[in-house]
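Here you get one chain, nothing else, as structure tokens; it is the form predicted on its own.
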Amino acid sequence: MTDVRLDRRRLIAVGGCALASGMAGLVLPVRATGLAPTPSMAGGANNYRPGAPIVERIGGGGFWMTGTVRRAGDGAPLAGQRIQIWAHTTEGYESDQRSHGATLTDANGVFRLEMPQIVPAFGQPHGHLAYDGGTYRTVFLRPVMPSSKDKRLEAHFVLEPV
């Protein structure tokens, strides 16, 4: 059996530590760091075409590019934001104009655009997305698919004001 006695010195030391750590939360305000902005990805801007048209679908479809757009800090969904999408697909190269299109986010900050199946380029099946609306900092993304057989790819933007 261990003899645990609190002499005055231990009581003051333990009490002082408890008081100091407990008081820190009361004296210093809690600061939320918020949602950090999405950085642009290397290679994301490859074959970018400014001003790609808003379309219902790119090509014949069969594959879905989806995602969300939120505001940095509070994470609020951003409605009406233009997201451009392009990729190397079964119907064309990512540099082809017909492989580019844009869509707008809905009231919940969600976007969806149907396009042809993405196929590997440089050994990786990947898509390209861009926010370039001007209100927020431009962001380019280049997400890679786990498998070239996947029928959808998600990408999420967190935007900060310019």
The other form holds:
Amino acid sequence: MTDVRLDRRRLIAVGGCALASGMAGLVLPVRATGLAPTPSMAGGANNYRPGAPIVERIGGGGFWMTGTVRRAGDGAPLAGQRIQIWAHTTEGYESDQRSHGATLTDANGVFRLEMPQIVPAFGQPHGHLAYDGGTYRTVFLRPVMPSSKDKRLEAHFVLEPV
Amino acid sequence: MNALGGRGAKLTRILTVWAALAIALVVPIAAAAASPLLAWRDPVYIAAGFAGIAALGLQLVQPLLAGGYLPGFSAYRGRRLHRWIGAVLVLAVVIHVAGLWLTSPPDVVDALQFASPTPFSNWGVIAMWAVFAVALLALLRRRLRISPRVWRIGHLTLALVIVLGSIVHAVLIEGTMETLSKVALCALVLVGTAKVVADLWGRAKRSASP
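Just the form predicted on its own so far, so send over the form predicted in complex with its partner chain.
Everything in the complex follows now, all chains and molecules, and the chain you saw is the first one.
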């Protein structure tokens, strides 16, 4: 009877050690990889139109959407990535084709696209951005402007390979 | 002379109360009508927004009628009007949600599923269901033979949910409503509702005690 208890105790001890080392094994690579991927935001995909063309500028401009695209883990900047941008602006609704446009990141993984002034819609002034290139997991962002009078808005992507 | 003076004072009081109510309702609507945001919204979106403002305004009228605080109205006529305005309130909420749905279906679908990124949507949806529930309860009151006590508790509880939900919903929104007049209207709705709830609660307690 005592033996059995001892065995059980040993079993728990050994099992616990195995579990602990297993957990450490799981945790360590994550710590080594560093930068976590950006999750999609709730409502980010609303009024998304796949395949919006790359444009010089959306409409008349006057407002700047800027940001960066980096790789999950090492944080390396990703060049040539297509980011689609849309919003309810002084020129049209989120759902209007003319409110959508895409741009590419430069060698430093930076993108910037001029677009019309964003106005509050559905309760708050916000923009929409999508990475939908296919090489990495698709991400939809819906950043809110601190003030509806702001002339620029930033959003950053950390992408995870598919 | 004395009687005439008394009647004059009474008339002045009646006019003052009604004028104050009219100002409380008209000023927020007029301020919203002057919003620069309207320039970038189409008629459906504008109608949806104003239906929402109207629904908030009617929530000031409802407790005043229920409590009999509006002079010149008998308790009977006050209750009848309360019922009609309740129906208009349901209609306003339907127009509000339907108009928003036409403007941006995915945003409304998110809100109805409580999956919206904006917390005020949840408060609005809760208030909407409470409005529908209170209307349904009023329609079925006779058929279900709801006792006055249960009726009062149910009706007042739902009214509180509607008022609190609507106020949080409205205050958190950055839209066509002008901030000061919006907060003032919300405060009046809250005070009016609190007063009638306290009065009815007190009346219920007094009638319950021997």
